[in-house]
Amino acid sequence: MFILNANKLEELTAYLYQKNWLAPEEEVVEISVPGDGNMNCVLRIRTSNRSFIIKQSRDYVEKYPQIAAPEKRVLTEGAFYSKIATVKEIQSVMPSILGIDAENNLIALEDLGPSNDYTILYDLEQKMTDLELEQLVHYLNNLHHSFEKTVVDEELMNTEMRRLNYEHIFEYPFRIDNGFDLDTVQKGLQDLAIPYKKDTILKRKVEQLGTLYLSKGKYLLHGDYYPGSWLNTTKGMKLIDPEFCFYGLREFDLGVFLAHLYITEQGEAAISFVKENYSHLDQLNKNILDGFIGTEIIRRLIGLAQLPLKMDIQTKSSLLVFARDLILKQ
């Protein structure tokens, strides 16, 4: 199997040549690294004439290499962006499939430049724009019913992915002992994740919730819409790392989408906004949909995903209550 390596600039250009990637003339002037990847080992290619990205999934998460992920996870990321390549306004503020290698778990994606993602908003300093929200939101509007499936079927179930991203949504945070201790993200965070870990409550209902997750459905998700997956480049927001996509329920993509307009405080203008502009807002059952909203709060606030949020303690205490009620309130 080839192994990208940034290091082996003639092992790789070799294989390119290989995969028709470059064009005879074609010469790799320089390798690096994009960005900070999460679960995938991704390059950015730079040739004498242009620049495109090569992105390769592992049998583990490239940033924890002690935590297993599916191997072939990447090649169900190249099956959405072949999908969506049919839709211009989906297609256009994603990047361009150039290639896949089954054989080797490995795709290749138009480059969308210079960039940064919305993790920024986690400073609790940056507040998104309308233009912006409204983006974001046409882009599910689009994605959620431009591929609305009549019957349920086995397309794109992307079942192992779905079962990793339960396992850190619904079931991890609120263990007990998960051997991880929150203390080391900021001091008293053990101590406040207690009370949810021991509500039974609160875990039969995420549990229900997390079952839900898992069923199949009749519409196209991204399934990990927040801000790291927003791009803020020199042509505008772009969407990116479909890597949890499936079809399912549409409450999922929007929750989580509106559980971190809430991390990042952007304030209940922000809030209604989105709902006003959701197209099929009417169409979702509210229940399941702020059930999603507070599950991804308290994973985001007391799991292993933990973002760069500059939060103090009792805003956090806070922010797990709101969270809750939302998870229990009929």
Ligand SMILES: Nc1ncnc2c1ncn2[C@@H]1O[C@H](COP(=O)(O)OP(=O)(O)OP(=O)(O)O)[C@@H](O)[C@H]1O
Contents of the next structure:
Amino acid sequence: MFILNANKLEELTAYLYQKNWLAPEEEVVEISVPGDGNMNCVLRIRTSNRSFIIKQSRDYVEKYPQIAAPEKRVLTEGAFYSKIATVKEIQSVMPSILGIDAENNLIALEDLGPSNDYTILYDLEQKMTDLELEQLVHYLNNLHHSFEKTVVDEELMNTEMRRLNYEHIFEYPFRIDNGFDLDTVQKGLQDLAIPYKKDTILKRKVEQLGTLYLSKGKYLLHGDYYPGSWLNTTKGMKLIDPEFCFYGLREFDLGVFLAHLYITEQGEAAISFVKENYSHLDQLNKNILDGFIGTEIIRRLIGLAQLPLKMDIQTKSSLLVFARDLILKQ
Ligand SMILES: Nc1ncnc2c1ncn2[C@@H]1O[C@H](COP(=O)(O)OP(=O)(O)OP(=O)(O)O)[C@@H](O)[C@H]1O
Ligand SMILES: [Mg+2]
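Got the form predicted alone; any chance of the form predicted together with the named molecule too?
Up next: the whole complex, starting with the chain shown before.
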């Protein structure tokens, strides 16, 4: 097994030659980390004449090695990139796939160059432009409608990653004894969360939404459509990290997207803009969409996958009430 290691330039060079991912004469000049990530090992490889990205998944979370994770997840990501390569409008805003090594759970990707992701939005100091919102919704329109299936099948099931996400979105945040002291995130958050963990009506509805998340669907989803997957590059907005992709309900991608517009306080105009520009809003189930929005908001506030969110406790309290109403109102 080849283990990617930023400090072992010679080993990496030998590996890349062996895979024929380097031309004869081409040399690795520098290995660096292109940006923040938690789950996988992601490196930028600069050679004498170009650069590219390699991403390896392991059977644990890169930043927290004590936490297990599906070992082959990057291969699903690779399969997603291979699939979307056939549609120009989608490929043009995602890195192209340069190679897949199924044996070593590793993919090579086009380098999108220096970039910032949009997690800066959690500072609550920036509003997205209409152009940015338009590009984000345009991507979902293209993705959801380019790969629609007439018959649901087993393609890109991504079962283990979906199970992991299911646990973190629909179960863990609502468990009283999950062992996570929310006061370590922000004083007062633990007390704020307790009523939601004890709310049997809410929990029943969230469980139903979780079942929908786990069910098969006709539409190819990005699966993790939030500011951490959106890159601001010198060539415009790009989308990355489809490791949670699957064929499912469109309401999930759109719901997560809208949830983060609420969390980052983009305002009702931004929400309306996205809904108006999403191609087939009338085909969606509004209750399911609102349910996914509400659940994503709650899990980001009281679940384990915390965001660098600069929000006072009173505002979080109001946002939680709002999210609960979204889930329960019929
Ligand atoms: N193709 C690319 N071109 C340029 N930079 C990239 C590319 N892919 C990833 N990056 C940079 O590396 C960072 C981590 O990549 P990515 O999000 O794919 O890793 P991850 O381990 O899945 O992260 P997470 O834990 O957030 O899921 C990105 O935020 C981005 O800054
Ligand atoms: Mg990821």
